[in-house]
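Just one chain is shown here, as structure tokens, and it is the form predicted alone.
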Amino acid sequence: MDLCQSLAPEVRAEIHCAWLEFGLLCFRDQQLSAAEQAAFAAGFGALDVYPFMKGSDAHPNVIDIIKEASSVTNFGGLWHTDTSYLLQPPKATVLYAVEVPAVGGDTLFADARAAYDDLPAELRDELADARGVFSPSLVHGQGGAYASEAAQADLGERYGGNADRAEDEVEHPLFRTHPDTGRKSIYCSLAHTVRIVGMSREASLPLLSELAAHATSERYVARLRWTPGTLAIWDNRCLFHYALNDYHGQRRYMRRVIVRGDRPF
């Protein structure tokens, strides 16, 4: 399948159904410009803008994610769903590999739907109506994972901006319901969930850690090995992902587009 070509409506419908079923689709050996990648992503909905990184010169909805050979910090190197601290987090992420290291740089994906289904009934019932406080502060705030000058230098000149939004907070359910399939999934993460509503951070962390460890345990995880020209699209509403940082001394260049979603419920 050549994604830079116009896809027939029935083909797009088949892709969309497969995406809802599996959560992650991978297309190999693509030759896509930034505009063509964005056009494919737009078939899943309105495109959004990532708040903490400047868009590519080639397209405003595309961000270039580059780790140079001299860098240590990578982008997305922890379990998370993309920008879950927004009021309306993206429903889809479309990532395209331009340049990948000879060894390493894979991405792990965890199925939070299956993880929810396997939760102990007591824990699922206890947290059925619980909500979390989500914030970019744990990553992008003054004391966040990317706060140091070294980390910001590693992330590149396009990283940054919107510092006034880095301490924002929103509330989302710890378990969200998929608007298309009706399936529930674990939605909170240690990267973006500060605490559980009605509890302190200290009291919340054991529960958040238990949910995170369960959702990302090996039986729910798949590993994507990138090759140049690989495009992946995943359902950000029900999958966690983790960009492995195991390729120091090598360059990795990815392009990312996000598709606007709805408010979790």
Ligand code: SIN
The other form holds:
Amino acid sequence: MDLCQSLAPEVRAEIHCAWLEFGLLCFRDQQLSAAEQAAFAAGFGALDVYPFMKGSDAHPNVIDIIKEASSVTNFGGLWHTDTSYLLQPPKATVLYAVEVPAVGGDTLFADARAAYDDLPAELRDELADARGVFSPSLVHGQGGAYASEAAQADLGERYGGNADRAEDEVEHPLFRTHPDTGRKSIYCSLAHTVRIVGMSREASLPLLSELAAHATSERYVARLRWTPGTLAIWDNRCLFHYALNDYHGQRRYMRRVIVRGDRPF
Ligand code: SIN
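For comparison with the form predicted alone, produce the structure of the form predicted together with the named molecule.
Full assembly next; the chain just shown is listed first.
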């Protein structure tokens, strides 16, 4: 499949169905400019702007995720689902590999639907209506994972901006329902969920940790090995992902576009 070409409606529909079913699709050997990648992503809905990294001047919706050979911190190196701290987090992420390390730099994906289905019934019932406070602060705030000068230098000069939004908080359910499939999945994460509504952070952490450990246990995880020209699209409403940081001394260059989603329910 050549994603530069405009796709017939029935092909688009088939891709969309497969995406809803599997959560992650991967297309090898593509040759896409930023504009072509954005056009493909726009087939899934309105594009969004990532708040903490500036897009290119020509394509504000497209961000470059680059880890230089000299860098230590990588972008997305923790289990999360993209920008779940927004009121309307993105439903899809479209990530394209421009340059990949000879070894390492894979991305892991965890199926939060299967993890939800396998939760002990008592825990599912106990937390059925529970909501979490989600915030970018744990990653982008003062004291967050990317707070040090060294980390910020590694993430590049386009990282940052919107510092006044880094401590924002929104509430989402811990378990969300997929608006298209009706399936439930675990949605909270240690990366973005500060606490459970009505509980202190200290009291919330054991539960959040238990859910995170369960959702990302090996039986739910798939591993994507990138090659230059690989394009992946995943469903942020039901998958977690983790960019492995096991390739120090090598360069990795990815391009990312996000597609706006609904408010989780
Ligand atoms: C991300 O978290 O969106 C980046 C994932 C990756 O670079 O593999």
